[in-house]
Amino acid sequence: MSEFIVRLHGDKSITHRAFIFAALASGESIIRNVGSGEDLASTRQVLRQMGVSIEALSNDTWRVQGLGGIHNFHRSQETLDCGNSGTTMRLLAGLFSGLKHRVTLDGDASLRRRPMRRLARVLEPFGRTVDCAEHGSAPIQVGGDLSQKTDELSNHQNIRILTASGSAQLKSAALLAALSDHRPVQIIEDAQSRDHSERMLGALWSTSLIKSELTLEIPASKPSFTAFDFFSPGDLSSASFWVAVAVLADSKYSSIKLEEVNLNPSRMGLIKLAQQMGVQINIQHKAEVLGEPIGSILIEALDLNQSLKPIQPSAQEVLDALDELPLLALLACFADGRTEIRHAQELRVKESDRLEAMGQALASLGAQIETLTDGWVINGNPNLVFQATDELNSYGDHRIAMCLLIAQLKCIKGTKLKINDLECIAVSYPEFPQQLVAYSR
């Protein structure tokens, strides 16, 4: 038995933000270990449309010539195409809300189904508007409010924003909007979300913006910052798929080691829940880059006589693992007992309705799963073997597609599942299918 080593592309959430802050910085930044996913390409394309020079130095290394501040972005008359990336649209809507002219952001059919009106909640305290299409979706328009509202708003001494959600994208939109406001800004969450934006900006400013677990404070005086050289740590969401692979695969490998991975505590949700289920995962912290801890993760395969334990995660644990919950549902199918996952209604407005997508797929494969309005109830069976079925629908959702590829590992040997639109995996982790084949040989 031996160890299978995986080197992951840079964390998508962090890399989006690195490109945005590099665009705002003064000078030439280098961003390394950048994945080839289409979402990051969308962020680069929108920034280019706004006058930022971005050049590939190699397959995974990019040079960004920063503009030195938001008011140096160009006045683009083109619609800014965010592709399938909700992160691109929401973060850049926050940033571009501080422009003196109006811009339009749009995306593909999937992104047009996702809710965008909630951006208004965090941008309204700045005196900025978000014009959405019918049903509160894209295309959206932001910017052009500053000249009309500056005098009126100057009487207010500070801004206090309640995000009213555990959304890191909304929090980041507010933070990026704050960069073009002359007042101190306090951002308060009702549930802790990913903290990449505040970590990165705090590192660039050499000061912490995090005042408590749920509160950020951005000063009235916004320091400029210079260009940087950044190695993006391995993507924790991508790493989570390998947890399921290590547990479910019948392989010659005894463990999977993920090197140079992001170890941000706000991203460890699936890792912690898998450990509760009995998966042995060892974590070694090695360094910190732009506020982000990095290190290695070693995932041990289950012993032959070991079964996964059922769990009932709390609301905060569900939020911490939100994007990885389809993987948790897959693992729960093989636990020894009943797993109940609630408080996950946000999964219904992702790239697909992930609650329905996973519920339908797992049920058709033979799992005992009930889909609820906000989650699933799964009666697991350690001896379950998935049965061949008609074509499984990924709904064009990269995370659902990768979960279904992993489900193949628990089918009768020689059975190949039919899964539609596997091409959507290119949005976030195009290398995964080939890496999975290499592991399964």
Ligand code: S3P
Second form
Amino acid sequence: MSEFIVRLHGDKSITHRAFIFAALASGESIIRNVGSGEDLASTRQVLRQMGVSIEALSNDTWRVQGLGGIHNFHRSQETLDCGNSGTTMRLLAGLFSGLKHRVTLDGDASLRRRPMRRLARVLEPFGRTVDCAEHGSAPIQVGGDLSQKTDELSNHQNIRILTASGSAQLKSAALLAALSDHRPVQIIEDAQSRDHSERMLGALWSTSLIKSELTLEIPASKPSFTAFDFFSPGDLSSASFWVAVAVLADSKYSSIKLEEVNLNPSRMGLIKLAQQMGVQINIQHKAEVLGEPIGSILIEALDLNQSLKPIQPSAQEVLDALDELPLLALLACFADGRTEIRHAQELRVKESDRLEAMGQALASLGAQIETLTDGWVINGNPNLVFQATDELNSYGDHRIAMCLLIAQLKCIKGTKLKINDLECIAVSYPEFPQQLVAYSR
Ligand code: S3P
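Please give the other form, namely the form predicted together with ligand S3P, since only the form predicted on its own has been shown so far.
All chains and molecules follow, beginning with the one already shown.
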């Protein structure tokens, strides 16, 4: 029995932010361990269209020539193409709302279905407008409001933004918009979302922006910051797929070790819930990089007679595991009893309607699952074996496609599941299918 070691590409959320802050910094930044996923390519491409020079030094290391502030970004008449990436669109809309001219951001068919009007709500207190297409979606336009509105707004002492819905993308959009405003800004959440933007900017400014669990404060004077050399810590969302693999696969390996992984508490949701289900996971903290904790995670395979315990996660636990909830649903199918996952209505407006997508797929594989408006109820069975079925629909959603690849591990020997559009995995974790084959061999 031995250990399977996985080296993960840098965290996608953190790496998006590293490119954005490197573009804003003065001087030349180096970003290492960058994943080859398409979402990050979208962020690089949009920044390039705005005049930022970004070049590859190797397949996972990039050099960014920072422009030293938003005022040095170029005027772009071209539409800025965010591809499939909601993070690219929402974060950069916040940043570009501070441009002197208006720009248009657009995306693929999936991104065009996602809600963007909520951006208008968080940028409005800055006096900035967001024009959306019909139904409040992309293409959207931002920028060009500053010159008309600054005088009008300068009497106001400070800005207070309530992000609502626990969205890190909205919180980060507000934080990036604050960089081009001369007033102190307070951002208040109703539930704590991932905090990478405030950690990274705080580290670059050598000050903490985090005032309490739910409140951020950005000072009136915004110091410029210098370029940095950054190793992006391994992606916790990608790490989470390995928790499911360790638990569900029949393998010669007794454990899976993930090295140099991000250990940000706001992203550890699936790890903590898996521990509640009885999975043995050991975490070792090693260092800190630009405000982010980094270390290793060791996941033990289940003992022969052990079964997973069902769970009832709280609203905050659900938010902490947001992108990993499809995986949690998969695990819950094999728990010994009833798992109820609620407060997850946001899953309906991700890259696909993830509640429907997983509900449909797991039911057709033979799981006892009911899809609710805001979650699932799953009656787990430790002895469940997935049955052959018609082609499963990933809805072109990378996280659904990877969950379905893992579901294959619980099928009757010799059954090969048909899953459509597996190529979409390239959005976040292109190496996963090969790594999974290496593990299962
Ligand atoms: C992200 C925030 C989350 C998450 C997304 C990445 C980020 O989205 O689901 O995959 O990098 O800020 P919301 O802010 O829409 O919840």
